[in-house]
Amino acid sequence: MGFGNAGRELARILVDRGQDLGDRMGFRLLVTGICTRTRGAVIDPSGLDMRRILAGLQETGALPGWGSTGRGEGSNAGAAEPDTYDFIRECPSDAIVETTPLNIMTAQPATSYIETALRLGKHVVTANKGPVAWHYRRLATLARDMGVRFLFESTVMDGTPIFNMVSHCLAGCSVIGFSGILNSTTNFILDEMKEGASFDAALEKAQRMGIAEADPSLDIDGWDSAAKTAVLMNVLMDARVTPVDIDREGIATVDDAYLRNLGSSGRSLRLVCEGTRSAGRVRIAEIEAGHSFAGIAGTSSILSLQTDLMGEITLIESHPTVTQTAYGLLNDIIEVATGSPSH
């Protein structure tokens, strides 16, 4: 569900590694359907030829087939937008991979898609942080009641194994707090301003390079970081918060001259996410030159977990690409197929 950058990269990994995965992991993985809002949809119960799908998409910009009510790869119902709920019901599958566009403020319609799939007894793997930030407990409970999995490793720090590490490697250990730098757009803009660029010039450069979206407000105003903070609090500490509950700052009001002067002292400025079970915040913080956060720049990110039995554990992801996001999805798919313990 959704076939943007992460979905297409996952498809490429499956084309390149599918046979090896089957040999090593002991299961066969078939993609039986793809549904998009603007490129059409396609279903084939015997399994889609992903190499041909990717080539065709690059050539025509659209998927072959399904349309709004079709039943197979060869059928085409015209240019009508596919009905996503029909697709979820009709596509024969054990699991749904949900990568539809993020809506940080409502988490819809992705949450409804996920809920529909879970109620049909389908596992769900998602890279969409919205449903986990807003409705984690409800969706996790529904998945458990239906005897299926709801997994979301790619929602924070791409494919870095945060949730897998805590659930599989820290059994009996409690996360009591965290802090991290989790937004690459603000990293880039603050670094450019530190070198003398204005905020507007730094933002424009980030957009030209593809680091920032055409509408970068979710990053600049701290909403992306607030959503990730809510995800971490909800999943790791059962906090039951939403992004609007997070005390939030953005970087739009940072003074250029202040930032340049700060740089001359060896310190840097970062948008930092912090959380405990009772409170979360996103704040602009000065980072000392020797701090573990000092080297986090560009698209890199860092997360430090405070635990009761293992002290502080820090994870760093250096300059990830969409491949890391796709790998997070693949890792969750493998966990569904192999039956590892749930979160």
Second form
2 protein chains.
Amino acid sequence: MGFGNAGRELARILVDRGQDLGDRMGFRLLVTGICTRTRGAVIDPSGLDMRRILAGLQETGALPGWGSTGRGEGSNAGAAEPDTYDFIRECPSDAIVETTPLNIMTAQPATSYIETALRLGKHVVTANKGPVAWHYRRLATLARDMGVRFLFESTVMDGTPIFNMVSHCLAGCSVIGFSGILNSTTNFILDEMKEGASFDAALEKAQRMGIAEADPSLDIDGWDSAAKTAVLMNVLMDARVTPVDIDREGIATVDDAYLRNLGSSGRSLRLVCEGTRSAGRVRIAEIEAGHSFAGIAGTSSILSLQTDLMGEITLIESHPTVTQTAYGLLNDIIEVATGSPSH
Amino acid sequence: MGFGNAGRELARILVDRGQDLGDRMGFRLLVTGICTRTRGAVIDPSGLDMRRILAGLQETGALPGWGSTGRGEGSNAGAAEPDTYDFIRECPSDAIVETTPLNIMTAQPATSYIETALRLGKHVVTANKGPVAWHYRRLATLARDMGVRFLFESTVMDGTPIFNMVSHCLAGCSVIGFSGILNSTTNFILDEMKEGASFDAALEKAQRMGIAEADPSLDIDGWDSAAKTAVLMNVLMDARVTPVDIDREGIATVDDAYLRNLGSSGRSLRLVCEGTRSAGRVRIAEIEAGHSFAGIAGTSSILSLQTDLMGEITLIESHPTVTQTAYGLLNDIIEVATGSPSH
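Show the same protein again, this time as the form predicted together with a further copy of the same chain rather than the form predicted on its own.
Next comes the full complex, and the chain you just saw is listed first.
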């Protein structure tokens, strides 16, 4: 569901490696349907030819059309604007991969899609942080009740294994807090401003490079960081928070001159996410030269987990591309396919 | 096997959490025997009272004596110097946790102990890097043939999940190279020298703080780093190397004055381990201020994995204590107990 940059990159990886992966790990992966908002939808219970789909999309800008390559399964065959709920119900699949465009402040329509799929007994893998930030407890409980997985590795630091690492590799260990730099746009802008750029010039450059959204306000105002903070608190520490519960600071009020002067001192400003089980915040912090947070440039990100037995473990993702987001989806799909124990 | 700092810390964690862990994860953990070189050995098929063992060890400096708390299983009951091979054969157990003192250059006697246990169909968890650096292929093949696990998470960066992360959380992804700072002694000494200490004074301080061994030559000359490099190459990239195959540099020849002058520039010297599938080296590298390697102080360590799909992922362990080593053993024990798929 959704076939934007991440979905298409995932499709390319599956074309290249899907067969080999399945052979090695003992499963067979078929893409039985794709549903988009503006490019149509397509279902084939026997498995879509993804190579052809990708080529066709590049040529015509659209999918071959719901039902046109399949066996007429879709009630909306040929419809220009497929109904997504119909798609979820009618596309025969064990799992859905949800990458639809999302309003982060309402977490919709992604949350409704996910809920619909879970209620049908389908595993769900999502790249959307909204549903996990706002509705984690409800969706996780629903998934457990239905005996399916609800996975979302790529919602924080793309495919860097955070949730999978804690669940598979830190058994017996409790996460008691975290801090991290988890938003590329603000990190990039703060770096540019330190080098002398104005806020507006830095933002424009970020947009030109495709790092910032056309509407960057959710990044700038710290909402994206607050959503990720809520996700980490809810999932890793069993908190019950939403993004509005996070004490939040944005970067729009940072003083250009102050930041420029900081440059020569070796110190940096970073928008830092912090959380414990009981409280989360997003704040502008001055980082000493030599601190691991100081070296996180541009689109890179960092997360330090404080644990009871393992002390502090830190993960860094360096200069990710869309491949890393797609890999996060693939990793969750492999989790589903190999039936590892649930979170 | 072996009941030094790491073994005793593991025992303390098991006293505190073993019951709860087993309840939550569906297994029951009994310590049925402990074998040491100088403090005796003890076997109890119904499970040792670890609280009493730890208290007794603190009081008398020795274990209660092989067989004395058990049912007379041991042929060497009461012997002052238990035969370790007899212990492995006669102690009823599904797994052994191997933490015996080791000669890193011969990997013995740990390798023979491990081999004996594997041939008896016992899972092996070890904290000793030697056997993995010198004999990984043989031991891993033997374990596979016997249907048991051979695990060694704590050999590199203590309990930081490297091997478990790659095997559980990077499925479908290939590691194609790595670089890291993996030796505390040399890292500490280089930092001290940068602050103005002589090599000898820095080494003495490291020994006083318990960071460096009484014989620090294996650290200083880069052998410890070379062994870890070989472990990572063998396990993560299916290489067939031993520590002597690693192009190795030590820190004994580093010039005091050069290092002191470096201080003001913000740059640092680090003993860096690097590996690909075909070649490994340990070298003194000058690290720029702001690079993630520059901030790795004292006993902390860092490892960057280069992968095909996930780009570069970096793990940092901050200021570990013996608890982190013990946690690595515990995590492997949980792996064994929960029967996750093998490496």
